[in-house]
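Taking the form predicted on its own, here's one chain by itself in structure tokens.
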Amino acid sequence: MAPTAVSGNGNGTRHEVLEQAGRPAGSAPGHPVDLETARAAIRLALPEPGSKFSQDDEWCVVAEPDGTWGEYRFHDYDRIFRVPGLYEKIFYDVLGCDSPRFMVGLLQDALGGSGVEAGSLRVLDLGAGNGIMAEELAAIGVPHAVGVDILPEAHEAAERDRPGLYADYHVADLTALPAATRETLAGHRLNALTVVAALGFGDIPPAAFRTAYDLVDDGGWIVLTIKDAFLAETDTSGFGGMIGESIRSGALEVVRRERFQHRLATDRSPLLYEGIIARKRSPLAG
């Protein structure tokens, strides 16, 4: 998308202004607003061309209702989810993220190759956010999805933006999952796990992924994306060893694996991820 203007934020830093429409009427707190209308109306700007940040430190500025520009770090999901349409505007409209659709397409192909109907899946969506994965899963006929996210703002955004897509949604820390919540999740008889655009960077640690994995029946489907760097031999996050060894040992039986462009960075360089569709054959390594 070509910039239409350049604006400052008062500290001498210049930004590409990517949207010019004003916020829609009715977007004040307490007033429901159509998600697509809100998404189209948001004005945001990226750092100037040539500026490069690590993925964990990327940010943009957004026009606030009072006319000022507020800075939003991309991993401050609690703040982003409070603004209807902002998550989609940043990551989908401006930076071209297509990971949920891409991964659900891979899953659909893998299911077809195995003779499994999408209608048989009962999915745990880890890092559910505001429900984009649930929307894509429903589109291919998955009838039952349960969302889990550590942020109450994510649950609120899912109810606001995509109500009715989850059969259940829990705000929970899977590194310290209460017994009652574990029992409730187990009661959903889960046979698939989706973790898309959520692993690494401290958002979902390996221990939380392991807890979610353990809730899925043996033979269940595992759908995950992860930045390629986290699977490298030099990885220190814990994911490289856990996932790599699980694949080598057969605990994770890979059905489809593709390297793809998750989205663009703010400097317009591609961010490459691994997309993996696998079957759970035994507990994770480690």
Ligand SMILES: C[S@@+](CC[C@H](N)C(=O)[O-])C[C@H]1O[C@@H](n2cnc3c(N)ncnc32)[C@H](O)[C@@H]1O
Given for the second form:
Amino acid sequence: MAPTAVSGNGNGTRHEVLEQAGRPAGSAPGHPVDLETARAAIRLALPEPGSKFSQDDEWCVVAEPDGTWGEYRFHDYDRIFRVPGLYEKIFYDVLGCDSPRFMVGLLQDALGGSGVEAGSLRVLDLGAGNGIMAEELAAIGVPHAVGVDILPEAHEAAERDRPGLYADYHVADLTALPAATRETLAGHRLNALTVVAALGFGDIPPAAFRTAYDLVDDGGWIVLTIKDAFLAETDTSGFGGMIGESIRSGALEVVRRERFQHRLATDRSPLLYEGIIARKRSPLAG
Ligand SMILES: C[S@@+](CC[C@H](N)C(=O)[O-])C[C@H]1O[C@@H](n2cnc3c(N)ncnc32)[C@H](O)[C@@H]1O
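Having seen the form predicted on its own, could you give me the form predicted together with the ligand?
Time for the whole complex; same chain goes first.
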């Protein structure tokens, strides 16, 4: 299939620090510009706009160092994280994702409205990936974030691209959490959970979300994004019953809820998600 949109340029390597003002989405306020150089140099192409794929099956092709084009499925995060800048290039530069910054902005508003200091938060960032949420949380003054992801490649990418932002990072499957890891996570005295762009679609299942939720103190802050269809009454993923019913019962007390554009699909249509900031009042339904 012929590529239809190619993006990228080749700059020389520079060792500078980006200023926060005007930084591109998904870029850290203070990390070395090498990541940005790698990101800018990547050339990728999407399928033609008339083709339609389910969110599980989306892909692009990327120019490899040997001059060939390699195909990357968007859910092959292990392969994507191995290439510095590729995650940011696909999802931020080409498909317009800005969900971490959007959700942390909503969180900041919600905290302000409740008279709570960002400096009091101790966050579990589930599906942490290469650390973009950690940099957004740090930018509003959150002092303590713990990452969890199922992929070792995500942890390696976070260390490589945004070192020092997580106080701790665990590669773990929360549907089968080892007792020692549970104890370590509990020791962080977590009072907030963030799960951005990571629920459903073969990524984080309801049982893993529940395990993470149970690690957060009562009254803690729950920050999540989820595709709107997963919260519909027709949903069969398990999230509609668990999260939808918890909102209805008051177990999850919603402080802010916004429907927003998570990113574009490869056919350039908008993917709409719900962004929810809530307080944990009691265990999840179900
Ligand atoms: C689209 S990325 C989002 C990363 C990050 N939250 C962000 O907004 O930049 C989804 C992440 O969820 C992780 N993930 C998928 N299934 C998971 C699971 N069962 N448990 C923990 N993490 C998972 C993937 O490895 C990937 O890093």
